[in-house]
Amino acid sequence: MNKPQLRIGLIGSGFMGKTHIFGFATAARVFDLPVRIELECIADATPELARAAMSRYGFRRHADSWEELAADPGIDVLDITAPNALHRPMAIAGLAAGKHIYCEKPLAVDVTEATEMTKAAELAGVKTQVGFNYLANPMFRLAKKLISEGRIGEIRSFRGIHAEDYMADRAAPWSWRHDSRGGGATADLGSHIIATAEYLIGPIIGVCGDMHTAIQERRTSEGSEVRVNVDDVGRAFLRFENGASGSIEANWMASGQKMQHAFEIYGSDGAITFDQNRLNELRLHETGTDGRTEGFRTLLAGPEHAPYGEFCVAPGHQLGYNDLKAIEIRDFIEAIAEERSEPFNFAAGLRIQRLVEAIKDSTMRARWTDFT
């Protein structure tokens, strides 16, 4: 049976653009998707970059600008991997043309823009997805299942961190990430750990933030000094709707950390821990066992943890970062084809944006901020 086409138009071929390309390619071959994915068209910062990316990554054609791509009637899904400040105009243009939108996180630079995008998506009646692919990890889904089954009892506390070191060097040049519309560490990295906290524990209803800019100025590539207008480190205490408390940290100058997306969850009858550096492992502690051997045991990802088995029939052979993106893409494509809810739509992305801004507001006021 011939499957209908789903034609992808991608904006950007940098780090995240490549991740999306690999994700689409993997999803098309690993899963029995209800549609046939076509890498139709790509746009980039210049027509020359777009032409080169078209040849390298197997797109059928390229566009000379993102505006041309957003309006192209031959595109079904507009995929946005451009800098944060461009998400809103690109998404709005794609929505006006009736396209489904796949946008990397954060959804926008502020709540105002994110709200506009969410309302436009609802009016357009299309499907949307914000890229939070850590949530697609089978071990996250296992952790959520263990919690829902009561395996570690009443959840009492959560501690999470997303730390990397790509801004640790004072000599690293100023970039769009250091501008107020770039977002800062809390928006860039903290959005991931906030999404993880709510996915596993439930709604956050209060935050108390503390955001800090450690490197006040950076040099541009031309050599001039520019003031940094965003945080290098952001922390917040959390209160959850279910009565649990917690904390998060976002840090993009954590020397030596390449990808520390980690959490600890403590319950009345046990605990669960995870670190993205070992993304195929979940550590589980259940109280009440023999005191001589009580402690954490490591659960290794395997075919029993769907959809790991679609990638490999043997346990312990490990999935990778791009595989998580492929799982996220599968879920989004199935939502489009089968007309069911998206795994993480613009409305969900707006909520994360609102939580980031609540942390900023709390930092400025030096007090707790309620969140609903």
Given for the second form:
There are 4 protein chains.
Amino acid sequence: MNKPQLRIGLIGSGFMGKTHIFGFATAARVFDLPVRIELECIADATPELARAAMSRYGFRRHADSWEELAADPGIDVLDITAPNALHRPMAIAGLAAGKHIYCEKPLAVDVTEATEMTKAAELAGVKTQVGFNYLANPMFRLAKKLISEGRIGEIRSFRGIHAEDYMADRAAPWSWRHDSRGGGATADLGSHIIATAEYLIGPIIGVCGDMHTAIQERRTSEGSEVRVNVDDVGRAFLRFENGASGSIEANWMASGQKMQHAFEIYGSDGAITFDQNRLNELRLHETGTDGRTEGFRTLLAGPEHAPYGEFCVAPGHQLGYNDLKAIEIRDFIEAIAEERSEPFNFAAGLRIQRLVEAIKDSTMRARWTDFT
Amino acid sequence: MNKPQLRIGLIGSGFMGKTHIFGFATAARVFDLPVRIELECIADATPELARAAMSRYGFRRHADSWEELAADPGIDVLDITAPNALHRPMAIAGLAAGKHIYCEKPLAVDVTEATEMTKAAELAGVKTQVGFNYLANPMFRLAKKLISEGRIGEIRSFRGIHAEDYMADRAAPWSWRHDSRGGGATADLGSHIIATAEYLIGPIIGVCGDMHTAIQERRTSEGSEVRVNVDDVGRAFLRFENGASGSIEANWMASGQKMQHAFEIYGSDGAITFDQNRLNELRLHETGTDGRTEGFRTLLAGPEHAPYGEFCVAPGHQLGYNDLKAIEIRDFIEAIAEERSEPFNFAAGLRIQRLVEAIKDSTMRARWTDFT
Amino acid sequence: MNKPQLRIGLIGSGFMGKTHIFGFATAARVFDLPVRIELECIADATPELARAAMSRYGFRRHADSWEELAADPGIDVLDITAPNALHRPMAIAGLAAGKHIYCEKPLAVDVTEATEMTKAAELAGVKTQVGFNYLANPMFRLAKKLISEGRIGEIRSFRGIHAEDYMADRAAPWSWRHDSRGGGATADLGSHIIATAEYLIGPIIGVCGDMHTAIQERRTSEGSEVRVNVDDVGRAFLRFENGASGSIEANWMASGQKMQHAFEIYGSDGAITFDQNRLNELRLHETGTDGRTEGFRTLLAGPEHAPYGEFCVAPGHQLGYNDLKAIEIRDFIEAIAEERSEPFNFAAGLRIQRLVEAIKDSTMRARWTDFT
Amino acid sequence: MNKPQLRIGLIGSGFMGKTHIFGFATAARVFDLPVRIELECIADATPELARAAMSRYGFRRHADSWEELAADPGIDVLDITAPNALHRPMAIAGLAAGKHIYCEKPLAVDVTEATEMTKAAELAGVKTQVGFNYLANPMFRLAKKLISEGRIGEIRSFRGIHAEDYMADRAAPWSWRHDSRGGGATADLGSHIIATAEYLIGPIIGVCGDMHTAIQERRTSEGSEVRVNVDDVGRAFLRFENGASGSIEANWMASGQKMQHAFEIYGSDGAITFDQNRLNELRLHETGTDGRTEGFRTLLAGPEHAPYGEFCVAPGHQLGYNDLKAIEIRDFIEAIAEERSEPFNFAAGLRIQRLVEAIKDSTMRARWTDFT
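Now show me the form predicted together with another copy of the chain; what you just gave was the form predicted on its own.
In what comes next, the whole complex appears, and the chain from above leads the way.
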């Protein structure tokens, strides 16, 4: 118990705030971390909310404002789960105070902001992480490993989708997610599948975008009608540095789809497919010599797929979404403690942001956009 | 037994030729057709092959050449299953002799040829059909019916794929399918999913293409190396007349995929998905009011899905691919006998051809192409 | 075209009658049979029905009664698709006239009848076949082959189900299927899964039965109430000669199930599973050395799985139920023509009948019953 | 933060011990519990192990022996995750000291022990819980609710399976799981599916068992050969009080199966099926009036299925196995705090034990055994 402590200052206790809290709690037990995590202080939209969250979730203290928290000498990590538009000022303030920053995705509302944040992080010399949690799935790591081992040969094509249906209802009220500064299906959901594409296949060097606004007006919760400028569905063709081609689709009006973060990767000697709706499964095809018994194999997460075994010693018991967040947190904490490079830092988040913007730009110009 | 007879003259007894023969045999028994089908005469690459096929498959006669067959006064329908490059001369000859023409897809190797054929057919005043057999599936007709009934609301987006793996092997020899006149994944496979898209969603009014040649050289069966000019994978963004947007992918190097003719259709109030690998199943989601029990429903083909009941009175027994061909044949024969309009005639085939060419053209120019 | 002819005399043109007609038509085209099949003569419940079926399905002649057909010197095979209670007299008459007999399952309404028929067939020295069509599936043959090759090691346990829902509705009228002579879920559906069990695992040497009547009264179509004596669901534990143990369930009130003819076979080194609802798929697990990539593989029917390739040269195109019947017919015809032993003759049908009766007997006595 | 505390004393830090620790950590954050959980003290096989586990998992103290822990006045709950044979003495000791007891399943090695423990618990007047964690799944609760709402009508039949493959390998060493006192597939795995059966369908009133030992000798880790007396596969027919019939199978040598805790429930108007390999999914069929669009619906866990929403506000994100344990713990803690009756207490555990013994007994006598 004489490990050094790592004191977390969290901003926000909504959807993602809670996910982070649960992730810290799980990570602290499941993994033999190099530090002792302390849920030190929490800030929220109001001091009252912060106090309630402190008491509800077991933080030691609360802060009356995020500004107070960001400057708090008693925290080591500033964890940002506030709306996208606040990421930049919060991160800049935290970096100015020398904190490590853990920021929910997307990193910022645009490339300009994200670039500023990334530069500030480099100057500050701290560790940063952007929460692209799907990448923490052991089955993604297995997929990446199998590809790098050449199990499916030379990669030729990629098809990626991130579809949900939470904006399918025309009556769903206007929110900041519909604001052109950072909103839209491609920015919100497409960013995930772009991250997955690059994680598995490697750098993207060109995009051709196609974004559509199907529901062009929405009402605010107060009842006034607002013109929607962001995409309900965004698609892109992709060209990868390694020569493969591919496509993605981001869709937040895909009725009936709850979590279709799915991909299909085709290589010269096999294929790998995945759907987050069944996050413990990876499907692998290997072209072989006995045609009678070839077929896609369904691999089920188990102790052979680290760090599954830390959660459960028996196979087939299933990890959940919050477990993925715990793995993401473990990775960040190890990067901080061991001064290793972070798996998905601000520079990585900026890159995704730039790719989203390239797709937007390509859509506007109705042409391919090169990317470097 | 005093039905009029309909005498078939078939060219070719390879893959599709056999499928047609089986389809005629099945259609003749399963359906109470308005005519009696006679397998009258067959032509093949050589007179010897034709004679062997006649005897093997029970034709009354054989012809020494397709030219002879096309002009044969003893046949009513000329059925063309020869390589694509021969479709035009064969059809033109058959039309000149006043035959109804049943032609495998694609209609021709390019739009010029297909246009000529379509005009000739209109002049001849006969019935024509192009073999886009997937459309004959009762589950497609169910999907179309459900959409037109408004069961999934206003259609917003479409995602279509036709992927197989028969060209995944770099060592697969060069064939006419690799010839730029009519070959390539988009022409060969993409044409199917384009036909499906228009069948279900309606007219396409714009495309943006992306075609790639992954294996750029192949050897002929004689061993010489040939440069491949056609696409191994082709993608397109689609804009539909009804306002929906969508995409397709055609891929013949999708290792492990045998018959992924798949689509997902998202409407304002539900969704429909399908995969030809399980051709007797359609998945339907309807957005409702009891969130606890919403989900995609797997509909299994049965007598409620005409004409399944003609094949089998009990549900769940499964139709096969050759049964789909029999349905396609029934539709054509009824169009001939009842002087109704054909479900998928030369004009429809030409339209698909033009869409394939528009995708090619868009790829070359790296821009959207309008379509009318 | 100078093959000897094989003249079929068919009794019945209902569900199974049609399936046989379609099967003959398909078999005649798809396979290069040693004989020329002639649909010679048909009998039905009345002369009028027989005449109509003749004309509808292309038989050369019709008979006024099954007795007339059974004795007709112009037929070689008597094909029986009449209700179960008529199988015995029809088959006995046909055998007396020296016909080969093709009889739908179950062979008879009880073991006494089935024994008499089997003895008569042996005396007659003709070929017989009982229509257990699921066994004709290439994927069953693949399963059997993989087992015999030792691919899943020593067989340890079997789980078999045949569930449908056509009797789930309490209002479904009383029919001969509810008659204790030959009726009930175990006799009607269980017989199929018992046949599958023995086909794949080998002889059964002991059973312990459990049969239930859930809907104890049904109305006839005339409206009178009849006590139902047969089982709606039947189960049995099985002991196999090779040491494996297993179970089956037959259920005709399994709401929502259309064709759940399913099995799971576990061996020391792997497993095989199947569900007829997806008859073109077999799932295979092989225990290996790389735990990371182990899992059930979905094998999709293709040309590697004879005789699929006769129907279609490309994989993944799917066989249908009627195609299975065509394979069954091919097997019978080859047995006749080549004087080989039949795959599933009267003796085999009798054995299934005896197993059904053993399960009934075991249920009554509430004890295990040995079987030889 | 002024909630009363509930001090946990845990025995064991192996597979299930860790699962409990993770479950407490998660429950404490995810749920707004009426108490503050304190991981107070841990005991393990040796004092050294206990000290290491204390430090690794954040307990305040450790105990040198379980006896010391059971009597510790500083704990409120004794949590037992030791091997089965120790459950009785540990629970009796804890009860004697007035602790609430949380005991992993099975409750004991035989009915005699379990009865003693249950009586002692009743006398002590404390709360008890046995860890049948699958029952904590929100989708199980949904299934139970739908059944009680009559959504699938009158229940007619049940089919349950719990199959894994961890004993499929003949070389897997002999362990206490192979000891006839409490070991075997039916006791270890079958107990789970029996609990599920009664949870969903109601009381069982008769069983007929069939247990087999496929691998009759195993080596200890020291290398000596031991005769195995317990079952590798156990089956039972079930009769339920409500008139339904059913069956279960427990199999620990089902090669390739990792967590096939699966059931199918058929009612007069619908059906429900489930497989723990996909624990976030429930399949529901409702017989309706539009046959065209009937089919099994796949329900995906979401906020509509309490307490999913406590873990995540968005649907489709997936709960994991450890989350189920957290729900089980929440239920127990609420029962303690609110003096409500426990969902699955010692009396319930005893009942399962008695059912397992009835199946064994029935197998020995080769007859049905009544159960009350």
